Each structure stands twice: as structure tokens, then as C-alpha cells.
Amino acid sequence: MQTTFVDVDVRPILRAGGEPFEKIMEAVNALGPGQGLRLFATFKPTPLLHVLDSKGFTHEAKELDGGEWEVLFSPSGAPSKNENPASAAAGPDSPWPEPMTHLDNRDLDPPEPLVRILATTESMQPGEVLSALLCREPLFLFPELAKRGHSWRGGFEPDGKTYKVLVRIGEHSGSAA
């Protein structure tokens, strides 16, 4: 079956400092059989590649003029690996140690909070916990944490605007050569 592509251009949203994840996922969820997604972005959406891989899509990324990217997501025919990575990694209810590091990323533009959190986890020891405050739920962060073997817990604070995520460093972190 030949794949037809639905175009989604999130460059205007990104240039305005917005978060296009919901728009992308709405488009993905509306795809029919044999349909793929052609995404246009201002940067290579590496975290999204992993998210859509877990939903059964392969990708082909191509850099355009000016550093922008076109990514074709095609249905692979493979079943989804994980429909909700946030709940899958929530872990048991066992107590976690107090966070060793606290980050306030609420004033940073995407993808800076994700990059800052991942960079910080690289210098932490297995079992240590990182606390980060964000202005939205970090949906792109969850598959990156899972890939690195970390666990996390998160939710919105009582103010309804601040998302707090706790990241516990996994046993295999930092072992890549």
C-alpha cells in the first residue's frame, strides 16, 4: 500500500514560542489507514521521532534550506510499543529520595527545558533524583528518559500552571561510550 501524507506545518507555532505537540498528535490520531504525516519544523524534532516510533511510525528526516526540517512519518505496520509513556514509567509507589538537584525551567522556550534536564541527568549518579518545574507537561521528555533508563513522576501543581517532574536516575545512565 502506498502511503499518502497529511501535511502539518508547525514552524509558525515554534517561531511564536508555542508548543505544537498537541496539534501534531491530533493530526496523527486523525490519520487513516495508509496515511502518514509530513511535518515541517524549525529544528529536527528528535524527541518526536521516538514518540511516533512508539506509536508504530517510521521516519525519514530531511534538512531544508535555512536549517528547517521536513520529516515524513510512515506507518510501519508494527503495533504500538507504548500508548502512554508517562503512565508506563510512573513506577511503583515506593518512596523516592529527596531531589539532589532542582531546576526551574518555566521561563525557557522549547526545547531548552528538555535539553537542560537531559544534560543535568548526565552528571547525576544512579538513584539520585532531579526535580524540575515546567510551564507545561513535558511529553517529549518522557520517551527520552525511558530510553536512558530513568524513571519519572509528574503532575501539575495546585496552581494549575506549573508542571513538576521528578526524575530518578537509572542504573544504566551514563554508560554509553
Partner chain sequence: MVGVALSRWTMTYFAVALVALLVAECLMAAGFGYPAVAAGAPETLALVHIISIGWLSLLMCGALFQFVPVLVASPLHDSSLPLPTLGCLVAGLIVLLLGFLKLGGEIDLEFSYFPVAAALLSLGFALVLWNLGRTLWAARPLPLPARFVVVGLFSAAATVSLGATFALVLGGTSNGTLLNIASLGLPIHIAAGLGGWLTCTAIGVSYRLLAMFMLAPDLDGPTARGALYSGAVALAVAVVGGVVAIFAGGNLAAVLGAAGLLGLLAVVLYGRDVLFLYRARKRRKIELNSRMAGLALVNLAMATTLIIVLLGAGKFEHHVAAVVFLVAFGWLTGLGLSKLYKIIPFLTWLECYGPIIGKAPTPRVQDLVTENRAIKWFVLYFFAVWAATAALFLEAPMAFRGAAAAMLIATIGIVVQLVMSRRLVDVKAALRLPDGVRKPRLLFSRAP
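Could you switch over to the form predicted in complex with its partner chain, since the one displayed so far is the form predicted alone?
Coming up is the bare chain, nothing alongside it.
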């Protein structure tokens, strides 16, 4: 079956400092069978690649001029891997409340950013959202968030240097894990 692609250009949103995640997810949910998504962004949307991978899309990312990216997401035909996700993809397309707490961890020595984020999540209620700025993708943080039942979204800001992660506290928070 030939894949047709729906174009979504989030570059204007990103340049204006906005958060295009909801718009991308709306577009993904509106796709029909055999339809794919052609995404234009101002940076390589690595976290999104993993989110859509878990929803059964393969991707092909291409760097355009000026550091911008075009990514083709094609339905792989495989059922999505995380039908009942416990952590990362927990309802990525439902809207999240505004963050209650903001952390700027950009100048901390590793692994202090991880420590501060995990420590802060312990004092928050289920459903609340924490936002944190970091100077790189916190790859070692994610497994710890998953173990604690929290969900997260993250990505580089348009400057390509600041990584912003949003953490939503899960139901298991507070229990002695």
C-alpha cells in the first residue's frame, strides 16, 4: 500500500517559543490507514521519534539547510508496542496540566540535575507536573522516572542547547518503591 503523507510544519510554533507537541499528536491521531506524517521542525525531534516509534511508526529523518529537519513517519504495519504503557508513553496525547514547579538545572554538575528532579517529584501529588531545564538530554533519569511510575516528555528548546523535560507524577508516587 502506498503511504500518503500529511504535512505538519511546527517551525513557526517553535520559533515563537511554543510547544508543538499537542498539535503533532492531534495530527497523528487524525491519520487514516496507510497515512504517514511529514514533519518539519527547527531541530531533530529525537524524543518524538521514540514516542511515535512506540505508536507503531518508523521514521526517516533528513537534515535540511540551516539545521532544520524533515522527518517522514510511516506506519510500520506493526501494532504499537506500548498499548498499555506504564510510564513514558502514558497518554502522551492527552493534555497535561500546567507545571506546578519549575527547576533550572542547567548549571549543576552531573548527576545533581537528576537528584534534584527525583527529589522534587517525591514531594508532589499524582497528576501534578514538574518542568526542568537541563543542558543535555537526561538519559539516565528516564529509567528512574519509569521505575517510579511517572511519565515524561522532553526535547531540546529551539536554541538546541537547553533541554526541557516535563514530568507528570504517577499514581504510585509516594509509595515505598
